[in-house]
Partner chain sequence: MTSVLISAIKRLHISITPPLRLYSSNVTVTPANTNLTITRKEWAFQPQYTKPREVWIENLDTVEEQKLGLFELHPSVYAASPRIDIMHQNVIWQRKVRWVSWAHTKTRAEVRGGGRKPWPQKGLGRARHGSIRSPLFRGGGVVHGPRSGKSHFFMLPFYTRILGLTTTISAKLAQDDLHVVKDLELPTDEPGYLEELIEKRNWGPSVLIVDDTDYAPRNITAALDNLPHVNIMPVYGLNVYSMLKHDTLVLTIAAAEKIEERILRLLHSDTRQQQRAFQLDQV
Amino acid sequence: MATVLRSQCAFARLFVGKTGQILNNAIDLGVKLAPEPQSALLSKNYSNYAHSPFVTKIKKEQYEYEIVKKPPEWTYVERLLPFNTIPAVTPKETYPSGWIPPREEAKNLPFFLPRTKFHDLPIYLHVTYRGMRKISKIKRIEGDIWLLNDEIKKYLKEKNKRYVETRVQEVARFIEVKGDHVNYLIEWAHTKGF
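Chain structure, single chain, in the form predicted alone:
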(Lines of atoms letter the chains of each structure in order from A and count residues from 1; the text may use other names and numbers.)
(Lines give C-alpha, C1' and ligand atoms only; values in the text may rest on other atoms or scores of the structure.)
Protein backbone atom coordinates (compact mmCIF):
# COMPACT_ATOMS: atom_id res chain seq x y z
CA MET A 1 0.00 0.00 0.00
CA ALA A 2 2.90 2.31 0.81
CA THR A 3 4.42 1.86 -2.64
CA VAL A 4 1.08 2.66 -4.24
CA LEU A 5 0.80 5.87 -2.22
CA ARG A 6 4.39 6.83 -3.04
CA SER A 7 3.78 6.35 -6.74
CA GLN A 8 0.60 8.37 -6.50
CA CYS A 9 2.45 11.12 -4.62
CA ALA A 10 5.12 11.26 -7.31
CA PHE A 11 2.41 11.35 -9.95
CA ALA A 12 0.54 14.10 -8.09
CA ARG A 13 3.68 16.25 -7.86
CA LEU A 14 3.60 16.56 -11.64
CA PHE A 15 0.24 18.29 -11.43
CA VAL A 16 0.86 20.70 -8.51
CA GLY A 17 -1.04 23.86 -9.25
CA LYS A 18 -3.09 22.17 -11.95
CA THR A 19 -6.13 21.40 -9.86
CA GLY A 20 -8.49 20.93 -12.80
CA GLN A 21 -6.45 18.08 -14.26
CA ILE A 22 -6.41 15.88 -11.14
CA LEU A 23 -9.93 14.82 -10.29
CA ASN A 24 -10.36 13.47 -6.76
CA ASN A 25 -6.96 11.79 -6.98
CA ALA A 26 -4.79 13.97 -4.72
CA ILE A 27 -4.21 11.73 -1.70
CA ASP A 28 -0.84 13.23 -0.76
CA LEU A 29 -2.03 16.85 -0.98
CA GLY A 30 -4.55 16.23 1.76
CA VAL A 31 -7.18 18.23 -0.08
CA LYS A 32 -9.96 16.92 -2.25
CA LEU A 33 -9.76 18.95 -5.42
CA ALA A 34 -12.89 20.18 -7.09
CA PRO A 35 -13.16 19.44 -10.79
CA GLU A 36 -13.36 22.31 -13.22
CA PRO A 37 -16.07 22.19 -15.84
CA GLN A 38 -14.83 20.23 -18.84
CA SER A 39 -16.06 20.84 -22.31
CA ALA A 40 -14.29 17.90 -23.98
CA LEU A 41 -15.88 14.46 -23.89
CA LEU A 42 -13.73 11.99 -21.95
CA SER A 43 -13.54 8.39 -23.09
CA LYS A 44 -14.56 5.91 -20.45
CA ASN A 45 -14.15 2.15 -20.37
CA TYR A 46 -17.23 0.28 -19.25
CA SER A 47 -17.06 -3.12 -17.60
CA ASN A 48 -19.73 -4.70 -19.80
CA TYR A 49 -22.31 -4.00 -22.46
CA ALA A 50 -25.21 -3.57 -20.03
CA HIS A 51 -23.62 -0.62 -18.20
CA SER A 52 -22.53 1.27 -21.30
CA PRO A 53 -24.70 4.14 -22.60
CA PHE A 54 -26.70 3.97 -25.81
CA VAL A 55 -24.94 5.13 -28.96
CA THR A 56 -26.35 8.33 -30.37
CA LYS A 57 -27.08 8.60 -34.06
CA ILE A 58 -24.19 9.77 -36.20
CA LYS A 59 -25.16 13.02 -37.93
CA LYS A 60 -22.87 12.74 -40.93
CA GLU A 61 -21.76 9.66 -42.81
CA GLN A 62 -18.03 9.08 -42.38
CA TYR A 63 -17.27 7.71 -45.83
CA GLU A 64 -18.49 8.79 -49.20
CA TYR A 65 -19.16 6.02 -51.70
CA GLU A 66 -21.13 5.30 -54.82
CA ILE A 67 -22.95 2.12 -55.78
CA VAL A 68 -22.03 0.67 -59.16
CA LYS A 69 -23.94 -2.36 -60.47
CA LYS A 70 -21.31 -3.97 -62.72
CA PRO A 71 -17.90 -2.28 -62.60
CA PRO A 72 -15.27 -3.27 -65.17
CA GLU A 73 -13.07 -4.76 -62.41
CA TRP A 74 -15.78 -7.34 -61.64
CA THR A 75 -14.51 -9.62 -64.44
CA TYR A 76 -11.36 -10.24 -62.39
CA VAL A 77 -13.44 -11.18 -59.34
CA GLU A 78 -15.69 -13.55 -61.32
CA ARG A 79 -12.69 -15.62 -62.33
CA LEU A 80 -11.97 -16.36 -58.67
CA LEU A 81 -15.51 -17.31 -57.63
CA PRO A 82 -16.40 -21.02 -57.49
CA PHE A 83 -18.71 -22.45 -60.16
CA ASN A 84 -22.42 -22.73 -59.33
CA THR A 85 -22.52 -25.96 -61.30
CA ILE A 86 -19.57 -28.05 -62.37
CA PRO A 87 -19.21 -27.80 -66.16
CA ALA A 88 -19.50 -30.89 -68.34
CA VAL A 89 -16.26 -32.63 -69.21
CA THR A 90 -15.00 -32.19 -72.76
CA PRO A 91 -14.20 -35.62 -74.20
CA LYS A 92 -10.51 -36.33 -74.89
CA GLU A 93 -8.34 -39.36 -75.58
CA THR A 94 -6.46 -39.05 -72.26
CA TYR A 95 -6.55 -36.58 -69.40
CA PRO A 96 -3.39 -35.23 -67.70
CA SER A 97 -4.68 -36.11 -64.22
CA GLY A 98 -5.33 -39.74 -65.15
CA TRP A 99 -9.09 -39.32 -64.78
CA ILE A 100 -11.19 -41.82 -66.72
CA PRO A 101 -14.70 -40.85 -67.91
CA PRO A 102 -17.64 -43.24 -67.45
CA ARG A 103 -18.64 -45.48 -70.35
CA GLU A 104 -22.12 -46.16 -71.74
CA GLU A 105 -21.90 -49.94 -71.17
CA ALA A 106 -22.12 -49.39 -67.37
CA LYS A 107 -25.79 -48.40 -67.71
CA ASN A 108 -26.74 -51.93 -68.83
CA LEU A 109 -25.55 -53.57 -65.55
CA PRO A 110 -28.07 -54.49 -62.78
CA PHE A 111 -26.31 -52.04 -60.43
CA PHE A 112 -24.91 -48.56 -60.98
CA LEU A 113 -22.41 -46.20 -59.33
CA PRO A 114 -23.23 -42.61 -60.35
CA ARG A 115 -20.40 -40.09 -60.29
CA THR A 116 -20.31 -37.22 -57.81
CA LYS A 117 -20.90 -33.64 -58.93
CA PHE A 118 -17.13 -33.33 -59.39
CA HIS A 119 -17.18 -36.33 -61.80
CA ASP A 120 -15.38 -38.61 -59.31
CA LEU A 121 -16.25 -42.13 -58.17
CA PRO A 122 -18.00 -42.25 -54.76
CA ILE A 123 -15.37 -44.53 -53.18
CA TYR A 124 -13.78 -43.27 -49.95
CA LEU A 125 -11.47 -44.37 -47.13
CA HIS A 126 -12.54 -43.76 -43.52
CA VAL A 127 -9.75 -43.92 -40.93
CA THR A 128 -10.76 -44.11 -37.25
CA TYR A 129 -9.23 -45.04 -33.89
CA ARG A 130 -6.09 -42.99 -34.59
CA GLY A 131 -5.33 -44.82 -37.81
CA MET A 132 -5.87 -48.33 -36.43
CA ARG A 133 -9.19 -48.96 -38.23
CA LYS A 134 -9.49 -48.44 -41.99
CA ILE A 135 -12.76 -48.96 -43.83
CA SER A 136 -13.27 -48.50 -47.57
CA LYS A 137 -16.73 -47.22 -48.41
CA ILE A 138 -18.68 -47.30 -51.70
CA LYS A 139 -21.56 -44.80 -51.60
CA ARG A 140 -24.57 -43.83 -53.74
CA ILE A 141 -25.20 -47.36 -55.05
CA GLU A 142 -28.23 -47.81 -57.27
CA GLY A 143 -29.81 -51.11 -58.29
CA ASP A 144 -29.00 -54.61 -56.95
CA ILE A 145 -26.68 -53.85 -54.04
CA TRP A 146 -26.33 -57.53 -53.04
CA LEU A 147 -25.07 -58.55 -56.48
CA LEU A 148 -22.59 -55.66 -56.35
CA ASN A 149 -21.43 -56.87 -52.93
CA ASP A 150 -20.83 -60.40 -54.30
CA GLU A 151 -18.80 -59.07 -57.25
CA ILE A 152 -16.69 -56.85 -55.00
CA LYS A 153 -15.96 -59.74 -52.64
CA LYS A 154 -14.97 -61.98 -55.55
CA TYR A 155 -12.70 -59.31 -57.08
CA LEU A 156 -10.98 -58.44 -53.79
CA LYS A 157 -10.48 -62.13 -52.94
CA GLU A 158 -8.63 -62.60 -56.26
CA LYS A 159 -6.49 -59.49 -55.68
CA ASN A 160 -5.62 -60.08 -52.00
CA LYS A 161 -5.61 -63.91 -52.03
CA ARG A 162 -7.78 -63.96 -48.90
CA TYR A 163 -11.37 -63.43 -47.75
CA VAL A 164 -12.47 -59.80 -47.30
CA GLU A 165 -15.26 -58.78 -44.93
CA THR A 166 -17.98 -56.43 -46.16
CA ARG A 167 -21.07 -54.85 -44.64
CA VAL A 168 -24.07 -53.87 -46.77
CA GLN A 169 -26.30 -50.95 -45.76
CA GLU A 170 -29.24 -51.43 -48.11
CA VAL A 171 -31.36 -48.49 -46.94
CA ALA A 172 -28.47 -45.99 -46.90
CA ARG A 173 -27.18 -47.42 -50.24
CA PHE A 174 -23.54 -48.02 -49.34
CA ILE A 175 -21.14 -50.91 -48.78
CA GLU A 176 -18.29 -50.91 -46.27
CA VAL A 177 -15.22 -53.08 -46.87
CA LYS A 178 -12.85 -53.83 -43.99
CA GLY A 179 -9.35 -52.55 -44.80
CA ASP A 180 -7.80 -50.07 -47.22
CA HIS A 181 -8.99 -51.31 -50.63
CA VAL A 182 -9.82 -47.97 -52.25
CA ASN A 183 -7.36 -48.33 -55.15
CA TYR A 184 -8.60 -51.87 -55.93
CA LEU A 185 -12.23 -50.72 -55.80
CA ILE A 186 -11.55 -47.78 -58.13
CA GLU A 187 -9.73 -50.12 -60.50
CA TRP A 188 -12.72 -52.52 -60.41
CA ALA A 189 -15.17 -49.64 -61.06
CA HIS A 190 -13.15 -48.52 -64.11
CA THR A 191 -13.16 -52.05 -65.55
CA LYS A 192 -16.97 -52.11 -65.21
CA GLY A 193 -17.26 -48.71 -66.92
CA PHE A 194 -18.39 -46.57 -63.98
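All values reported here derive from a predicted model rather than from experimental measurement. Residue numbers count along the first chain shown, from 1. Between two forms, the rigid core is the largest collection of C-alphas that superpose within 1.5 Å. What changes on going to the form predicted in complex with the partner chain:
Here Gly98 does not count as shifted, since its C-alpha moves by less than 2 Å between these two forms after the core is aligned.
Once the cores line up, the CA of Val68 ends up 2 angstroms or more apart between these two forms. Annotation for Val89: C-alpha shift under 2 angstroms between these two forms, rigid core superposed.
Next up, the form predicted in complex with the partner chain in place of the form predicted alone?
The next block holds one chain only.
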Protein backbone atom coordinates (compact mmCIF):
# COMPACT_ATOMS: atom_id res chain seq x y z
CA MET A 1 0.00 0.00 0.00
CA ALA A 2 2.81 2.34 0.90
CA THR A 3 4.40 1.90 -2.51
CA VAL A 4 1.11 2.59 -4.23
CA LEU A 5 0.71 5.79 -2.24
CA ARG A 6 4.22 6.87 -3.06
CA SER A 7 3.79 6.20 -6.75
CA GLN A 8 0.55 8.16 -6.78
CA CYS A 9 2.27 11.04 -5.03
CA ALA A 10 4.97 10.90 -7.67
CA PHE A 11 2.32 10.97 -10.36
CA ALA A 12 0.70 14.01 -8.77
CA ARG A 13 4.01 15.87 -8.78
CA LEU A 14 4.68 14.87 -12.35
CA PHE A 15 1.25 15.98 -13.40
CA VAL A 16 1.73 19.45 -12.02
CA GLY A 17 5.11 19.66 -13.72
CA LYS A 18 3.75 18.58 -17.08
CA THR A 19 1.15 21.30 -17.44
CA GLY A 20 3.70 24.09 -17.61
CA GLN A 21 5.93 22.23 -20.04
CA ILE A 22 3.22 21.33 -22.47
CA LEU A 23 1.88 24.86 -22.56
CA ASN A 24 5.30 26.16 -23.44
CA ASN A 25 6.10 23.39 -25.85
CA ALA A 26 9.74 24.37 -25.88
CA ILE A 27 12.69 22.28 -24.81
CA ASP A 28 15.11 25.03 -23.90
CA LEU A 29 12.71 26.81 -21.60
CA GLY A 30 13.13 26.11 -17.94
CA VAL A 31 9.95 25.94 -15.93
CA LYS A 32 9.72 27.01 -12.37
CA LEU A 33 6.86 25.38 -10.65
CA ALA A 34 4.74 26.84 -7.95
CA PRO A 35 6.20 25.70 -4.65
CA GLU A 36 2.78 24.77 -3.32
CA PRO A 37 2.75 21.00 -2.77
CA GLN A 38 0.01 18.83 -4.18
CA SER A 39 -2.09 17.25 -1.47
CA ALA A 40 -4.47 14.95 -3.19
CA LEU A 41 -6.82 12.50 -1.56
CA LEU A 42 -4.81 9.49 -2.52
CA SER A 43 -6.77 6.63 -1.06
CA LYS A 44 -9.58 7.08 -3.54
CA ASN A 45 -9.77 4.85 -6.56
CA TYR A 46 -10.57 7.01 -9.55
CA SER A 47 -12.86 5.48 -12.04
CA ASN A 48 -12.95 8.31 -14.51
CA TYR A 49 -11.23 11.50 -15.42
CA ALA A 50 -13.85 13.88 -14.08
CA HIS A 51 -13.74 12.34 -10.61
CA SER A 52 -10.00 12.64 -10.35
CA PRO A 53 -8.84 15.15 -7.72
CA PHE A 54 -6.31 16.42 -10.22
CA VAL A 55 -9.15 17.90 -12.20
CA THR A 56 -10.81 19.64 -9.27
CA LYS A 57 -7.59 20.61 -7.52
CA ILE A 58 -6.07 22.47 -10.44
CA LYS A 59 -6.76 26.10 -9.79
CA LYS A 60 -5.72 29.10 -11.74
CA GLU A 61 -2.89 30.06 -9.41
CA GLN A 62 -1.18 26.74 -10.00
CA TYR A 63 -0.48 27.74 -13.59
CA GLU A 64 1.39 30.86 -12.62
CA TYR A 65 5.06 30.34 -13.17
CA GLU A 66 8.12 32.22 -14.20
CA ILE A 67 10.02 31.39 -17.38
CA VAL A 68 13.77 31.30 -16.99
CA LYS A 69 15.84 30.79 -20.14
CA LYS A 70 18.44 28.01 -19.90
CA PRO A 71 18.97 27.82 -16.17
CA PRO A 72 21.86 25.61 -15.07
CA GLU A 73 19.32 23.21 -13.62
CA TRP A 74 17.99 22.45 -17.09
CA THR A 75 20.84 20.03 -17.77
CA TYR A 76 19.44 17.81 -15.04
CA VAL A 77 16.07 17.80 -16.79
CA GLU A 78 17.70 16.98 -20.10
CA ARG A 79 19.35 14.04 -18.47
CA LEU A 80 15.93 12.63 -17.63
CA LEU A 81 14.34 13.21 -21.02
CA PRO A 82 14.06 10.17 -23.28
CA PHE A 83 16.47 9.95 -26.20
CA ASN A 84 15.21 11.37 -29.44
CA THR A 85 17.24 8.85 -31.39
CA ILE A 86 19.40 5.99 -30.22
CA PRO A 87 22.78 7.53 -29.39
CA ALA A 88 26.04 6.51 -31.00
CA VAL A 89 28.39 4.22 -29.10
CA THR A 90 31.16 5.94 -27.16
CA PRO A 91 34.46 4.38 -28.30
CA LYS A 92 36.27 2.44 -25.56
CA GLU A 93 39.21 0.08 -25.30
CA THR A 94 37.12 -2.86 -24.21
CA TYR A 95 33.45 -3.40 -23.70
CA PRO A 96 32.60 -5.47 -20.62
CA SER A 97 29.41 -6.77 -22.22
CA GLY A 98 31.41 -8.51 -24.96
CA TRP A 99 29.99 -6.28 -27.66
CA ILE A 100 32.43 -5.85 -30.54
CA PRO A 101 32.43 -2.57 -32.49
CA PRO A 102 32.35 -2.64 -36.29
CA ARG A 103 35.63 -1.92 -38.07
CA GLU A 104 36.22 0.68 -40.77
CA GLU A 105 37.86 -1.71 -43.26
CA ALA A 106 34.61 -3.66 -43.64
CA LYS A 107 33.36 -0.87 -45.90
CA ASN A 108 35.92 -1.83 -48.57
CA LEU A 109 34.46 -5.30 -49.06
CA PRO A 110 32.17 -6.03 -52.02
CA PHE A 111 29.35 -6.74 -49.58
CA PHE A 112 28.31 -5.08 -46.36
CA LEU A 113 26.32 -5.93 -43.27
CA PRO A 114 25.27 -2.76 -41.45
CA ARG A 115 24.55 -2.73 -37.75
CA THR A 116 20.95 -2.31 -36.65
CA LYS A 117 19.82 0.84 -34.89
CA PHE A 118 20.60 -0.90 -31.59
CA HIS A 119 24.20 -1.45 -32.81
CA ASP A 120 23.74 -5.21 -33.12
CA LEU A 121 24.40 -7.51 -36.03
CA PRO A 122 21.23 -8.27 -38.00
CA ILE A 123 21.60 -12.04 -37.60
CA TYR A 124 18.65 -13.86 -36.10
CA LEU A 125 17.39 -17.37 -35.36
CA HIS A 126 13.86 -18.31 -36.33
CA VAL A 127 12.48 -21.36 -34.56
CA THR A 128 9.27 -22.74 -36.07
CA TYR A 129 7.26 -25.98 -36.04
CA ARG A 130 7.65 -26.30 -32.25
CA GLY A 131 11.42 -26.32 -32.43
CA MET A 132 11.63 -28.74 -35.33
CA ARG A 133 12.82 -26.19 -37.87
CA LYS A 134 15.60 -23.76 -37.09
CA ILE A 135 16.61 -21.14 -39.63
CA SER A 136 19.37 -18.58 -39.20
CA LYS A 137 18.66 -15.36 -41.01
CA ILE A 138 21.06 -12.61 -42.07
CA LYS A 139 19.16 -9.46 -42.87
CA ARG A 140 19.86 -6.06 -44.47
CA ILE A 141 22.70 -7.25 -46.70
CA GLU A 142 24.10 -4.56 -48.97
CA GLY A 143 26.27 -5.11 -52.03
CA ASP A 144 27.02 -8.48 -53.63
CA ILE A 145 24.67 -10.81 -51.78
CA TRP A 146 25.69 -13.88 -53.86
CA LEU A 147 29.35 -13.45 -52.96
CA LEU A 148 28.42 -13.19 -49.31
CA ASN A 149 26.35 -16.35 -49.72
CA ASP A 150 29.35 -18.22 -51.14
CA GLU A 151 31.57 -17.03 -48.30
CA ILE A 152 29.24 -18.04 -45.49
CA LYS A 153 28.59 -21.38 -47.17
CA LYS A 154 32.30 -22.04 -47.30
CA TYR A 155 32.81 -20.88 -43.71
CA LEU A 156 29.94 -22.94 -42.32
CA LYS A 157 31.08 -26.01 -44.27
CA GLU A 158 34.49 -25.74 -42.64
CA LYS A 159 33.03 -25.25 -39.20
CA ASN A 160 30.33 -27.92 -39.36
CA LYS A 161 32.27 -30.34 -41.62
CA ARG A 162 29.16 -30.77 -43.76
CA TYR A 163 27.25 -28.93 -46.46
CA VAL A 164 24.75 -26.30 -45.26
CA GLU A 165 21.76 -25.19 -47.27
CA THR A 166 21.07 -21.50 -47.80
CA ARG A 167 18.38 -19.46 -49.47
CA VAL A 168 19.16 -16.06 -50.95
CA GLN A 169 16.45 -13.41 -51.29
CA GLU A 170 17.96 -10.83 -53.56
CA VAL A 171 15.17 -8.25 -53.46
CA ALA A 172 14.45 -8.36 -49.74
CA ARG A 173 18.21 -8.53 -49.12
CA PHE A 174 18.46 -11.47 -46.75
CA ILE A 175 19.95 -14.96 -46.61
CA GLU A 176 18.42 -17.84 -44.70
CA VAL A 177 20.65 -20.69 -43.56
CA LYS A 178 19.08 -23.99 -42.62
CA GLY A 179 19.93 -24.90 -39.05
CA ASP A 180 21.08 -22.96 -36.01
CA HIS A 181 24.35 -21.36 -37.15
CA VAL A 182 23.84 -17.98 -35.51
CA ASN A 183 26.97 -18.09 -33.38
CA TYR A 184 29.14 -19.14 -36.32
CA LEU A 185 27.59 -16.43 -38.50
CA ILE A 186 28.20 -13.76 -35.86
CA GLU A 187 31.77 -15.02 -35.49
CA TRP A 188 32.21 -14.79 -39.26
CA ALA A 189 30.76 -11.28 -39.34
CA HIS A 190 33.15 -10.17 -36.61
CA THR A 191 36.14 -11.57 -38.49
CA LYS A 192 35.07 -9.52 -41.51
CA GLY A 193 34.71 -6.42 -39.35
CA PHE A 194 30.94 -5.94 -39.61
